[in-house]
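Take a look at this single chain in structure tokens; it is the form predicted alone.
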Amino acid sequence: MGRVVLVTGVSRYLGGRMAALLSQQPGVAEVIAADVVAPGHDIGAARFERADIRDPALAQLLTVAKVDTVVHMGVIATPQQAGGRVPMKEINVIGTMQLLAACQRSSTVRRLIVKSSAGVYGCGPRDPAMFTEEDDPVSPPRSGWARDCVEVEGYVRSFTRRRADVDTTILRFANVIGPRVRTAMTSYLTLPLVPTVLGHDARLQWVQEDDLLAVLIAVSMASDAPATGHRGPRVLNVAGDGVMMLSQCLRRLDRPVIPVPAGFSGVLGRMLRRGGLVDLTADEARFLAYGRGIDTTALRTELGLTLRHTTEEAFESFAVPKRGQVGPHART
């Protein structure tokens, strides 16, 4: 009998594509695509189930469908997607708590994969050149999606202590980019006049959207492995090889820039949000000054996975169709 996989967050682009691709995998009997809103895009042979991860009734869905693999992609990156910061926090943190409680009560769940963010490392002037999975943040995130991811990972660790029998993986992705995905960073990069932090040039890494999905599928479909010695969940950084500077990215997009003094970067973020141009939190504005680097050695050595696109190639997959376009409304 094949696997039964539950994917959360399918009303958004990456979650929907994940459900569609999983439904094509040999050995998968059924993919249940769960969200409170029906997806407006193709989810392949996956079966849509209108379900709120904040609802304790989700446990019944796991039991009735005999779900053995859960792929949690329901952590929302921007308040605009959720209708504000308060509902975003509820979905991300309370929703994850309820999902984990449902998995804990399930007798069939054997694998859990959680899509997280490299933003959990924060960013600042005293950061290491490359964060490994064992490194603690020097300047922890204080707000927004990154802060939610920190809390989500904490609850996942607690879950693994209660259900050590569930193979649990947290994937910390660098910024995703590509020809179709839309994020706060892609919105920022395609502004008609791009504000940068005076005297700073952030280090950036990218994950091409297809590579992100390929890693999630590989972890979801991996054969059951013996215990690896992990105390708690397996945590893996995911990023394309290499680093780009923010100035390089903007030159390749032919974008004019306006340097802003560092002390005004937080004000700038608020102005962009209020103007409906870019949904940047204070931590994301700080990221534009310092950037971040993550080490991906464990992804290759523990799972044998290598991304198809380097950071530069991932960025080019986004930049090529964007060159010559002006303004946020030119995006797909």
Given for the second form:
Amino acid sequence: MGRVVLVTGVSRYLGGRMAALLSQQPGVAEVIAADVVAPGHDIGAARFERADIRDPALAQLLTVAKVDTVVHMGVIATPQQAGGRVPMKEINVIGTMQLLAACQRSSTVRRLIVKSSAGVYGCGPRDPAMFTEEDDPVSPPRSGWARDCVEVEGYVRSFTRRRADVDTTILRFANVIGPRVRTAMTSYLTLPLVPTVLGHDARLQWVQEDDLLAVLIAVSMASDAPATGHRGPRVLNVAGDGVMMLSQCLRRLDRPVIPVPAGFSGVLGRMLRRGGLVDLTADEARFLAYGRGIDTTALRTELGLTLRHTTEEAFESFAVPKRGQVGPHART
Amino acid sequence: MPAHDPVRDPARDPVRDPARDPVRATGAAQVDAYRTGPSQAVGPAVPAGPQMRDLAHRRARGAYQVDEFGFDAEFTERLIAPLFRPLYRSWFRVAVQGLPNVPDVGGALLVANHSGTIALDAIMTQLALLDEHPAHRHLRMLGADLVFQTPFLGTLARRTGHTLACAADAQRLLTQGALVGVWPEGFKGVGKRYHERYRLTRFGRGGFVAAALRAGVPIIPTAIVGAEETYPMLADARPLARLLGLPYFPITPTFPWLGPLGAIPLPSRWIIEFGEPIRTDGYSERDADDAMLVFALTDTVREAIQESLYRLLIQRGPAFG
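Could you give the coordinates for the form predicted together with its partner chain, as opposed to the form predicted alone above?
Full complex below, order starting with the chain above.
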């Protein structure tokens, strides 16, 4: 009897590819790919289910299909993708609550994997150089995706208190990058004229899109729950080795830069957002000033996982096809 | 992990197979092209014209590496150090003593007195170790959060080897085997007035001692003579400092009276002495939580530096001789 996996958020690039990859895994009987809208891309042998994760009907789906593994990738990063900040917040937070409620009821779910973000650590001048999983944020995020991730993680934590038998993992990914994935950061990096925060430079880490999926697959497919002794969910940082500076990334892309005083970065963010160019919240503008580093020792020691791309290689896999090309790259 | 771990086993995973992943192949080749190999030309050698052009060209393309703290070794060695070398050699005529007390490899915590209105003493100590130590060691420094909030200064500080003075960062650097410098007097030290010169102020809360104990690395008490006279601060214009959001506003014989000329430091004669290391490997990691021990060690370090300062002052003679 093979595994039955539910993947949420499949209408977006990474979710869709995750569903497709999972359906090729040995030992997987069925992949149910759930989202509100149908994916425009190939999801392999996965079966698409139009399911609003905000809808209690989802519980039905878990029971009928006897889902044993849930991969939650339905936390949306930008309001553009959701059609505004209000629906985004609703999909992210209420959606997660509904999904967790359904999992709590389910007698078949054995494993839950939640894709979160390193954004939960916030960012600021008083941060340690590298955050470990145990560290609390020094300047917690106050808005946007990162704030949603904090709330989502909170609900996941309380879920594990009620269902300690479900093997739960939260993966905090650094910024994803690659030749195909499109995020707020990739559209920012490919602006014809890139605004930066005057006098500041951010330390960045990248995780290559294929590495992100490989980690999700490794955690989903692990044959049995690795050594317990965890109270609450297992939390793991995921980032390519090493650090790059924002200025360095922009130089490698050969992008013209316009430094803007920190006081105006909020105004600038709003202009970019209104122009539909880049979806950057105030927190993300702050990220461009300070950046952040996350420590990935636990990923190596606890799970024995090593990413194929360093931060620099991940960035190059994005930069090589872009180099010299001006203007936003084509949406994939 | 299961046998079919896709992250480590490319043969099992078509996505990850390098032969079938041209993007990854180009990416890696590109990265390799950026590698500059071990840094050469540490020390006095000033890069020749064409070499400098090549360096500028490479850096303009972003072809360099920084470590996880944002430290850019090449930038520090090739672009910043040459700027301060004339100041180090001809202006302050820095004499370095006790270099054998600094290990060639491995972690060590260098603790020094802080003075001189702007932190030239940190730069000079960094240069002393880079140029005159046989292993040409990079000094990694711990700075106040105010530094990292300040535009330009914060960025420059990270690139030249500073990071935030917090337990986590100190620990991380020391366990990686870095030579870490700390000025526990902080702004109290640099912002003290001329009549208080060479009298150490309070030594923080002993956080640096706890970090050294946890990492089991030696503490090297370091005394710096000469920095006090570079910008003799006669008075501190407190209201002005508050208005500008600065920790102090210096009034020196030349500043602000001579405008930008007041920024030129006075040519005092310097001595930097690296003292006898205080070993911590005899203690266990748990001792770092023993507040009494931490205070006692803090005092030992402070006294060692204070005594060296008095001795070095006599040795040096007149400040501007």
